[in-house]
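Shown next as structure tokens: one chain only, the form predicted alone.
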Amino acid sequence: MELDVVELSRLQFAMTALYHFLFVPLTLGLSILVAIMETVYVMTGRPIWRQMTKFWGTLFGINFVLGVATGITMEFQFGMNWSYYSHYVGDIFGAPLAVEGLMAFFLEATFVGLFFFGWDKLSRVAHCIVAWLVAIGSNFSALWILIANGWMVNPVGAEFNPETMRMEMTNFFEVVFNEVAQAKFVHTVSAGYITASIFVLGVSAWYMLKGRHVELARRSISVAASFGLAASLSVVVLGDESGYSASHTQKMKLAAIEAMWETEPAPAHFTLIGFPDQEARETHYAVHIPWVMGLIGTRSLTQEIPGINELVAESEARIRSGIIAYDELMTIRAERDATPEEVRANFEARSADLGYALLLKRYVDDPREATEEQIKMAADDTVPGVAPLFWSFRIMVGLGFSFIALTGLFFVLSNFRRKSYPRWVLRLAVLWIPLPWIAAEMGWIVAEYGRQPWTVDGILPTALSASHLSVGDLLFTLAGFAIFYTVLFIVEMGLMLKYIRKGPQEDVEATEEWMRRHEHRLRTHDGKGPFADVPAE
């Protein structure tokens, strides 16, 4: 396998995967404010609230339709650029997605289209249902992604069968209740609730600051400043869950997060900045917090957190060991029923570490026949970049930790004094409006680059996992796709800014005849059509 194509599939894969991703939190958030906002709306009957609904509504199908194109365009590559990867462990990667389309993408692509149509067809409370419906549905999307890019952190719930080379689901339970994949699950959503929440907060100041449509205006900062800072200091809790889970599930990504070269006595430091060099194994200037990272690794005093050096030391170890499992596995192949039962038992005991042989097949055709130095460089292989995780955090976290404190200010400001904001406030909210996007697209780097060099940890190595296409194939699908994904911006940004510079599509006085005429076609059987007579007040 040529590296470069395995280069240019992730590249390609990667461009892809984060430009979806540019879509999928404000759609996750922006559901739930719009529900929300139309739960008020049918509790309190005032027309302003429908007008928000509407308004922000508009914008969340906008971003939905969008994210949707681009997202059926990542499914695809399954087959044509990791085609090795979907024979392995398609088995059980397949499951989630397949759920996914069954249950919670049909049920959000049918009731959106209920949700845009449906204003003069339902009543406010079955609107209302559809709304909530067209939220979850988003968010169940996200659940059954998330359960198999979990599982390719953490793949329990599976096995891998000498007779047919594939791994083999064994308990569809423990795939879905992996532990990587629920933390990765609440993670994610709330860091969209957070996107969203920052999203409105800006649009809304612009609208105060040109002094149009300030009733809505204010009314949405009321709604994003308490979602986002509820959001926004859940994200903290739930993340220093996903730092506990990858204390044990992925101690490489770790490591490397923390640029943490040797094991540090109990409780390990957390470093603060520095300057990582992988090639020296040592990070110049850093700035140590003591104790930070064993509480939230270990959340004890006493437990260690095992340094790089440390864990490639294992990695070899294991390397060792997997290639035992790959030469009992060939025996196996080639007796197939004859194969002695010490040889598969040998194999069993051995099969958990088969996938670290295999990461010499970068550098050999057959693992049993690697050299020393060709071990060695495979156990290197299974550091991640450490630079780019270090800062891809640590700006993930700084812009966490001033979400907190924007959304806290217009929340204070909302609720304590009388939804006063001065004018260097707003202009501050829509300067933040796209660090949420950015926080996001680091998140999703340490997420998939603190992984590598697996496509699925421990398991299969993404030196494995392309198909075999040319570099000439994979530079003109690469080419299509970025003139494509730039169109599909262009559009997304277009529509997004005519709409918002438009505003809302109806005054409140319209809204409010619009409440008459509905009520009436509800409430009578001659009121059908769109001429019915509406009775005077």
Given for the second form:
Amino acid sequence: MELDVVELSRLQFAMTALYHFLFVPLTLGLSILVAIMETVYVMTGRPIWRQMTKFWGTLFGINFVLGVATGITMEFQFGMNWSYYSHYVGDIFGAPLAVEGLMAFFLEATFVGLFFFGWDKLSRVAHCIVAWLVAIGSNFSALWILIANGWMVNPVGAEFNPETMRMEMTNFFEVVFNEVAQAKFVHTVSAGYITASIFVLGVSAWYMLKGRHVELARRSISVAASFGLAASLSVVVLGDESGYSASHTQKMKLAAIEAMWETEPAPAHFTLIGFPDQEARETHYAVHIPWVMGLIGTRSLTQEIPGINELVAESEARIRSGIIAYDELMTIRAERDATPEEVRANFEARSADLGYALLLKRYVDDPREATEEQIKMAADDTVPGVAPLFWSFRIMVGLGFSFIALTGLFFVLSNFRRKSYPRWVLRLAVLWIPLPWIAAEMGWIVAEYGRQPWTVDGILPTALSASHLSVGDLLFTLAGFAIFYTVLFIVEMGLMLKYIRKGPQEDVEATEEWMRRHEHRLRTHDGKGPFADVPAE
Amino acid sequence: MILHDLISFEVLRLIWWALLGVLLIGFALTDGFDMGVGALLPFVGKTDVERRVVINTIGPVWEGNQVWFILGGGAIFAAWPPLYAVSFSGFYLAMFAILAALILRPVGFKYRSKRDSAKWRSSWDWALFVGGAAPALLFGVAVGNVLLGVPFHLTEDLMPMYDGSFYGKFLGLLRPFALLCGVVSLSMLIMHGAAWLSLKTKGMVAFRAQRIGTVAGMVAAGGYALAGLWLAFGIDGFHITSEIVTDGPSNPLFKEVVHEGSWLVAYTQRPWILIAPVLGFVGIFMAVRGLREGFEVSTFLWSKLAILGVISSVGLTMFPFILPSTVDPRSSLTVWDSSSSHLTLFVMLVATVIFLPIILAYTAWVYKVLWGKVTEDDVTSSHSAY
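Given the form predicted alone above, produce the structure of the same protein in the form predicted in complex with the partner chain.
The next block holds the full complex; its first chain is the one shown before.
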């Protein structure tokens, strides 16, 4: 890979986005878990639930602040590093980002301060509502950013305007109710819920192994296990929904994930494992499961899923059509109002292929002068890197199933044998803490790397999207972000570990007093569920 | 969707130009005092407890305030995509510096009190100082550069390009006039931060804030007057020479522009806009007076009016220009040719009309809940204080 501005900009975006997404999933899930805990507190009046709310709230706060801070970079990086992209699709892409600010960021950011500072200034119910508003705000922001992201994959509700040389919105509702965006949203927030659940499970399990804060840990496990199990099931179901919608909106991504070089007779088999070879366009040592891919992708036994080679041939045809569209666009631009109606009509019919002609800009300034060889090269470019996608996807899915198993195990134990968690189960939960993050990051690699060579599928190639910057500019900021983010990461991890080790600091006396009074009931507790064990204050 | 024809393209562009101003002013009014407080922190707080008092005055609200900045970015993207594309990539390294400062700041607020070590805390104090002072200065420098014009041009494909070896490089932005604007911005926000501290604290902290704020206000007024004179006699403005089409396609290359004559011609064409700089001067004067006399609420309000006047005077003076280009004046971005499409502007206006009042309502409620002075007892007795 040569060090040009486009590659460096991609690297910087990938780095800052993946880094940002270290904090987001925990925010999404923990905000809700904390709100649930506070709700139990308000409903039952038991001080231990307030202690739990404050303890997990502290960890939430340490994580939240970096999510907010690194999110600032994301909001501005499109303009800084992807200025042609910003010009070309800002008319559509900017809107959900702005609505995100109006609807979500203000809500979560305004109330998060009150959540921490308002314990003595608000009534119990009001404070609990504040906690829910923070959770709702966080989750709304995921909705709008994924509407924007979903549009990059499935650009609906927009058309090209030759006079302004950009895509313009034709239907806002199509953009908002984009099927890809909806599936992505539920899939992503579910991933966040899993991350938080396993984080809470793991930290609580560690307390139980150490014999510290056992009552807090036990209750936290009950909440996190149910929430986490529901989320793990939802993430797989919605992942499946994404697969189904990918089969008609993102054919190339799907074929690349499956390393499916040739179109298979329906129903296609699923490649469980193998070694994709991009040069030779085949997969070595592949282990197949018959029918599964056809069922996931098409939900039928007769529909075919196109393979990579067939899709490359399709791209080539669209490049040729795009070249004609490009020629018509040049005529429209030169003649403006004097353009013959016929040229305009032809261009409109073909403008969906214009983006394919822009793929040639990597090789030649004017796509109309492209050689046969360049057209073939551009068509080959439409295949993303197969091996990274193949592997990221399999790691993500494998981990996804392990989360169902882990949360399911805890769910069963917490509901039926609540008094005894075997030590190996607790150790497993501690070891599992980092894995949801790996799964989430893999998910982003599949989503974003799988969209290459496009920033907006079929509309604008990545190679054309970047800003007019120098390699020096990029190296400077890349190094700056790397150093700065590494330091912040170390500081954040240090504080996280410190506060986990310290354990709950607030309401200690009230909780202990309450536990002493109900010691008898707590000890003879017979497992009627976490919320039915002791009377309220 | 024919609903959007209810409001003409021309009117929508004007509304969004005004909303751009509302967002920038909203940012300066709210996050502005956070930045001012950050810049004042090492000077008004001498002991750890004093500094914690200072930080805790903005502790519960900085997060919401900072969203004005993020929303500003999102709204410029949605309503003025060419401005978003050209300015952020053009001011690349300056933007990076602002981002770094603004990332440092939230982390500083949140993490400073999480360890007891004096070294840890004083490191974060300096981080907060830089995180407050640097953006306050750089935003002013950016405004100065916008008034001077920046060396970019648009290709026929409307791809933004930057000319000259220095452009995009940080030092190239530090031209004398731009630096003066930076000084005005920094001193004005320090005054604003001092007005906030005077409202939210008492004792030595409030006293020091009032003293420094008075000086800052005088610097701001002097710098603002000097910048006005400089614009009148030393700096060329930009003017559209071709016919002005207010509802045409958003393509800046369809017009002709000259880079000559003064920006201040606007005041002979639209004399009513004189109200903005007058408000700026009166606001600063009254805020300085309030700081000296020890008024609290009224000082903060006058300080807000001062910011409103100063920022809107820039926008009104340049109208209809948003980002002029020195190397290819034709490429300059104006209100009439660098907006989003008619539909997008309409949809975004609907979203704003629905959500902005809600935001203002709950923000006001939060400030009401948090009303009152922050004392040393508050920060030492509370676990949740920073």
